[in-house]
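Below sits a lone chain in structure tokens, taken as the form predicted alone.
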Amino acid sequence: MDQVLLITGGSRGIGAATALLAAQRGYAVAVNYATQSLAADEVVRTIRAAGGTAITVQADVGDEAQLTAMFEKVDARLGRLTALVNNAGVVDMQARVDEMSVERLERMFRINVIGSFVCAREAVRRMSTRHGGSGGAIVNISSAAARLGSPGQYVDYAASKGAIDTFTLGLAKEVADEGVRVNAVRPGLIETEIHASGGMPDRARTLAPSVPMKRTGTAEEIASAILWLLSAEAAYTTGALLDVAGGR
């Protein structure tokens, strides 16, 4: 059976890496993207170039109606989901509670934990086999954030976080016995485009001491780990809050 895989925000540093990975292993890849069309569109014609199978879906992960209409596209163009990483994520300007908006909350919130969960929904209905699906896996990527609490940064990123990884207890348990797997991956500091997004483009580097390994992941480290718990070698592994974080 083809493995088809689903990765949100695949245009760039952990979802980019991953979505080549994956082609390599032989996955159908659909690389969704928010804006960043020309980066999904560089993945993807490395992904074609070396032979393997792979498309672009636009969709604001932020929007239902958008999500419903990019799984649609997948089911059309590249058949049954069988994987999905909710990799899809935002961090805001660093910023104490006590500064926050409500606005930038929703934001935040609606993103990385709403959108995570209607894409969860959405691919537990053609995995499950209580759908007729014949099953499948789910990593949603977490953060090292969210047992660290990032104070005086982004307490709502990390709390975010927190949220998708009793999402992922919750729901490996309920789908357990129909065939889908879910799990979480935790990166630690790792050298992608998200610290500058937040503001601060060094983070990484100048806190690469404070990690126990002294130094910062790459995008690649996690799409390894995150390939793995797709994969069959992990077939007794769900409800898993996987670390790849040097030790912090």
Ligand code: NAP
Second form
Amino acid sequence: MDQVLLITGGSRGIGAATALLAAQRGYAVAVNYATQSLAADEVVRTIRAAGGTAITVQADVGDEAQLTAMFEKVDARLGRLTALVNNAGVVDMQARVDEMSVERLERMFRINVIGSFVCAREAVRRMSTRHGGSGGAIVNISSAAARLGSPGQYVDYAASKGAIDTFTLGLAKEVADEGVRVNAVRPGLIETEIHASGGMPDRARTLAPSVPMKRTGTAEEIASAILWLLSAEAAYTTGALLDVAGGR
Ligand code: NAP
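Please show me the structure of the same protein in the form predicted in complex with this ligand, now that we have looked at it in the form predicted alone.
After this comes the whole thing, all chains and molecules, with the earlier chain placed first.
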């Protein structure tokens, strides 16, 4: 059976590394992005140059209409979806809870939480045997922040990832006997551009000494864990929250 993967936020960072590794493992890959079309094009170009199959699919995961259109495009261009990685996520500028506006909180939860729910909804409608599908796997990207709370930096982000953990546990049980496995990866400090987007470009490097392994992780190290959870090697694993955080 052809393996078709949709990865949200596949244009950069962990998502791009996951798209590239998935293509190497034989998946046809739909690379979602929000605004950085050149970066998404580059991921697709690299996959195609190596003989793989990939397309770009633009959609803001915070917009339901854009998401349903994106899934229809994947159906039409790549065929039946077998794997979803809910990777797109944002942080905001460093702030205390007593400084956070409702606008900030709504954006954070719309993108990080509701976006993942809607993508999983669309995926389950295509994968679940209850809906006539023939199974699949979903990996949600949480964060070690869900355990740590991120005080003084972004408790809103940490709480959004806490919601992703609970979402993973609940959805995994809901669809466990419908051929769909649902797991989460909780990355630690990974070298990507997300830290600069929160106004702290050196955040990962600065905090590296606090990691038991004394180093940051790479996007490729997270991609490996995601691909394992998607694979048949993880056939009996569902509802797992896998920390990939150097012991942090
Ligand atoms: P990144 O380098 O900032 O990349 C973010 C990706 O998400 C980009 O592809 C971006 O698309 C996409 N994106 C952002 N907002 C979107 C939206 N509204 N709709 C669709 N796509 C959107 O981030 P990263 O570090 O790879 O993080 C990926 C995931 O890992 C996130 O869920 C993050 O919370 C989680 N995580 C990261 C770390 C870390 O240390 N890096 C640690 C724990 C968890 P554009 O290119 O179009 O902007």
